[in-house]
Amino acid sequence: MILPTLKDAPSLRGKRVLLRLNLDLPVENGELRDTFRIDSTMKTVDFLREQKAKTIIIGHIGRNPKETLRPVYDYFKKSISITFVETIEEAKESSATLAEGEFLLLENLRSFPGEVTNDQVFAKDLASLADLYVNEAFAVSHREHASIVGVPKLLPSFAGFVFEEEVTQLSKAFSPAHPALLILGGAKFETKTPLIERFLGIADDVYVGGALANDIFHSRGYETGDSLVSNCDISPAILNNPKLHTPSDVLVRIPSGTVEKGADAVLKGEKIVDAGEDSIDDMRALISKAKFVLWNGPLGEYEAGFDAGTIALAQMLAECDAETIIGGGDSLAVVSKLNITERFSFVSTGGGAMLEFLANETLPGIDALQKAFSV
């Protein structure tokens, strides 16, 4: 894949650089709870500072346009010289006096209506702030927003160092070492069908857990009680594929607490909340023989406290000899909490973007950079 990167950019000294970062981070009591996504981009931030660029950082946080990036600003100002502005007009005024090696942070992009709709006027407003554009937000590059696909039409555009690494590392999954194993959790089977279909042709084994497995159980005629189910149609080509694996037993919530049951023994009114111990053993056997493992998504209702299966999986992968690539918000939260992030071969900052890239080998943000580069 030909991807224009910062290494291809001309001299940056004194140039105004519009840097799109993924700043969608959890905030608790006004402070960032997990800074992994920002910390991973500091190589690019430091590079721009060292090259004496004048950098305008843009990004979004949360789904509510009223959420603010001030906690992100407070975190950044501990390590770089940075100013916070709330409007495009303020950004234009402040960028005019920005010194070489200094930074400007614009308020939450989603507070501007034109961002999500990819409004061309808004894209032009953003582009007017800079001489060139850098996308260092792989995790949101599956979205056709103004800051992702609109701006590259208007400025010389490049991928940041982490963006480049994401593409390089995730591309390994298209021709992995064998035996290769895909472990996929989370929910919304209909959105992950293309990925499952593709990797049933690439990998030696595909293990589907979490709420995704509930959809398979339902399609096989099992009772799923009150479990989260998409009720989507799953093709026989998936259901009957010998490479497909699902939990053999599950943790079920019942009125008196929780109990482990066979996946085909769930009753009405019960709810599947995690993988069972036999399922963990099954995954351990698959992992022990694998040379390449790709993992995305939790095995249970992680946010509701049913995290034992996901934690066990993370620990198994951290200790195995295979090349390991992981991603997804809940997966990142687990490995960060366990302080084992560095024990994986690669940790992707993407969730939905990672899955879409693996299914299609590209993203709208990648296409935008390639088209900008070829102009």
The other form holds:
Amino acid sequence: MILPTLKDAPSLRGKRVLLRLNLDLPVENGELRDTFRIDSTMKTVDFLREQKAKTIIIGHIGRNPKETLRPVYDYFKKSISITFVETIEEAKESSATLAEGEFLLLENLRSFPGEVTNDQVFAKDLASLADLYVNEAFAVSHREHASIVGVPKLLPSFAGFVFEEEVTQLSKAFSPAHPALLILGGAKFETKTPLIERFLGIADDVYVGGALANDIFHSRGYETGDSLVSNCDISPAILNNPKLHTPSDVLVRIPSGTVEKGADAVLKGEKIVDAGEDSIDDMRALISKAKFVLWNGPLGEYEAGFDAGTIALAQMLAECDAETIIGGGDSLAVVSKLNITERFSFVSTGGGAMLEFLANETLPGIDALQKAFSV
Ligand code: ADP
Ligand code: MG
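Write the structure block of the form predicted together with ligand ADP for the protein whose form predicted alone appears above.
Let us now look at the entire complex, which starts with that chain.
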């Protein structure tokens, strides 16, 4: 893939750079609770400072337009010279007088209505702040928002270092070492259908677990009780594919506690909440013969404490010899507590963006960079 990256950018000294970061971080009592995303992009921030660029950082936080990026500003303040601005007008004034190596941070992009609607006037306002644009927000680049697809139409545009790494690493999944295994959990089957179809072609085995498996059980006519299902139609090409694996047994919540049983033995009123031990053994066998494993999505309802299956899977992958690529917000929420992230070959910062990239080999934000007017 040809992607214009920061390495291709002209001299940045004195140039105003509009830097789109992924600042959608969890906040608790006005402070950042987890700084993994921001820390991973510090190398781009440091690079721009060392190159003596004048950098205007933009990003969004949360879904509520009233949420503020001030906690992110407080965190940045510890390591760089940065000013916080709330409006485009203020940003225009401050960006004109910004010194080399200094930074501005604009308030939550979602507080501006034009961001999510990809309003052209808003994209123009953002572009007017800078001489060039850098997208370092891979995890947001499946969204057709002004800061992702609007601005690159107006400025010379480049992918940041972490963005480039995401594309390089995830692209390995398109021609993996064999046997290649995809393990997919989580929920909302319909959002993962294109990925499953694609990897039934590319990979040797596709293991579908988590709430996704409930949809397959349902399609096979099994009772799924009160389990989470999407009620979507699953094609025979998926259901009857010999590469498809699903949990043989499941952990089921019953009024008196939990019990493990065959996936076809669930009763009305029961709820599947995790993979069973036989299923973990089946996964172990697939993992031990695999040379490449891609994993996204938890195997159970981990927020409710049913995280044993997901933890077992994470540990098997951390210990295996295969190349391992993992991602997904919920999957990483489980993995990061185990302190084993550095034992995977690559950990993607993308959830929805990772899935969409793997299914389509591109994203709206990548297309925009490729089509961008270049210097
Ligand atoms: P990721 O964020 O890692 O990409 P998803 O967003 O697709 O993963 O799915 C995560 C959600 O799936 C979690 O809320 C988790 O509780 C849910 N989940 C997984 N397995 C089950 C299950 N068996 N029953 C109910 N919810 C499940
Ligand atoms: Mg999720």
